[in-house]
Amino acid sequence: MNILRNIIGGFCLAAMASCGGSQDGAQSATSSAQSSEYPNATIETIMQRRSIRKYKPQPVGRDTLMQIAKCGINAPNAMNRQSWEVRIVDNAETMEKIKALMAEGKEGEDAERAKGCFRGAPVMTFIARDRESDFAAYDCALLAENMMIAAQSLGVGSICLGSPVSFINSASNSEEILQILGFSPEYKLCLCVGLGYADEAPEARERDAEKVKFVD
């Protein structure tokens, strides 16, 4: 068991460091979940994540937003074309120029809906996919999931969020949001996570089990 145990230990460092975190903190964070029902670090940290929708004031930093950015662009992806562009909002004000444009023509409960898709996370990540790839999707959604885990792994929120893209791309000022995100013209947004300190411990929703089958 012990064997077994340095064994994973091992693989968390080492998944860990790639994504730019210190040995120590892996150390630390290997050591909590032995300690734990679960039997790694990055088990518990994939089980313990939720979709955050209340959030602190507290900026997250920069180093820590490009930690987790790089966690997400080593993510697999389709022959190693990288078929993805992410863009990074932390500034509030620009934020607050682009909730203002989705909202922009739309009146009463669509204004408000629209203002409101980001879920309050004072950090939104905007994932675009290259149109010509027929798996750039599937990388993206690979993408956010690494941003995800990683960003769990650091004590920052998140959720993944499918509605700005929605308004975004049916906007009748797109093109002006996407200006402002500085897309290349062959990549088209699909995918948007939110980051952030969370304000609130939701609990796990229940997972269908039976939904999995070994087939012999």
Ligand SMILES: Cc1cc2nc3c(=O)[nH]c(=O)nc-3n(C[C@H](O)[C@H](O)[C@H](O)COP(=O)(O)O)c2cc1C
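Residue numbers count along the first chain shown, from 1. In this text, rigid core is short for the largest set of C-alphas that superpose within 1.5 Å between two forms. All values reported here derive from a predicted model rather than from experimental measurement. Compared with the form predicted in complex with the ligand:
The two forms, fitted on the rigid core, differ between these two forms by 2 Å or more at the CA of K106.
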Second form
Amino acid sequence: MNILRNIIGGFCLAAMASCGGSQDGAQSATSSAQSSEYPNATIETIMQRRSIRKYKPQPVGRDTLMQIAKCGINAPNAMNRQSWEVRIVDNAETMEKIKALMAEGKEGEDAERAKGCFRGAPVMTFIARDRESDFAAYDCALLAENMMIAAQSLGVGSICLGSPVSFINSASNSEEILQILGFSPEYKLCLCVGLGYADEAPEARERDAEKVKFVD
Ligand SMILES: Cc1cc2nc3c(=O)[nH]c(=O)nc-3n(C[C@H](O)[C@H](O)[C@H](O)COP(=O)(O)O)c2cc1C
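We have the form predicted on its own; now please give the form predicted in complex with the ligand.
And the full complex, kicking off with our chain again.
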């Protein structure tokens, strides 16, 4: 388990090393690593990240968002094709417009669920994958994870979201919603990452260490 953690930690450390410091006041969540139970700040950041579903209204500055996004695009990706496109919506009006269109594109209970699927995150990152690349979904997932770990290191909460993707891609007005985001025609919405300052500190959900086995 420790080996696995170190490998994951190594990837994330490399990504974060190329990101530099924050210019708009985001906190470093990893500065207390010296005194923590973890062997280094990267592992502490990984182990302390949790999905956040309750956020403060406080906006996240664009320097911080750009830094998080840069960590995203420094993720490993198949043949360095970078088969992703990222759209960051930090404007409440635009987000409300997207939610209203999503509700319009659904009926009854689904319309309400569509509006709530962003989990209250004040910033929403929409990630699209190149339809032509077999590995694009993996690339996007790695990008998303780098973003969430970078966010955690800066004191910004995050959540990976699949349900907005299902709602948008299956909505009767899907094209209209996607037009706002302006992805290239060969790209398809794949994943969302919500960002914002956390207003909760959830406990870690249990992990099954039995899923990992050494083979001799
Ligand atoms: C691909 C993917 C899709 C997810 N979709 C949603 C979602 O639609 N809504 C939600 O509340 N959480 C979603 N999550 C978050 C998971 O529920 C969460 O990561 C998991 O329960 C483990 O909790 P933790 O992130 O706090 O460790 C998603 C996570 C992943 C990786």
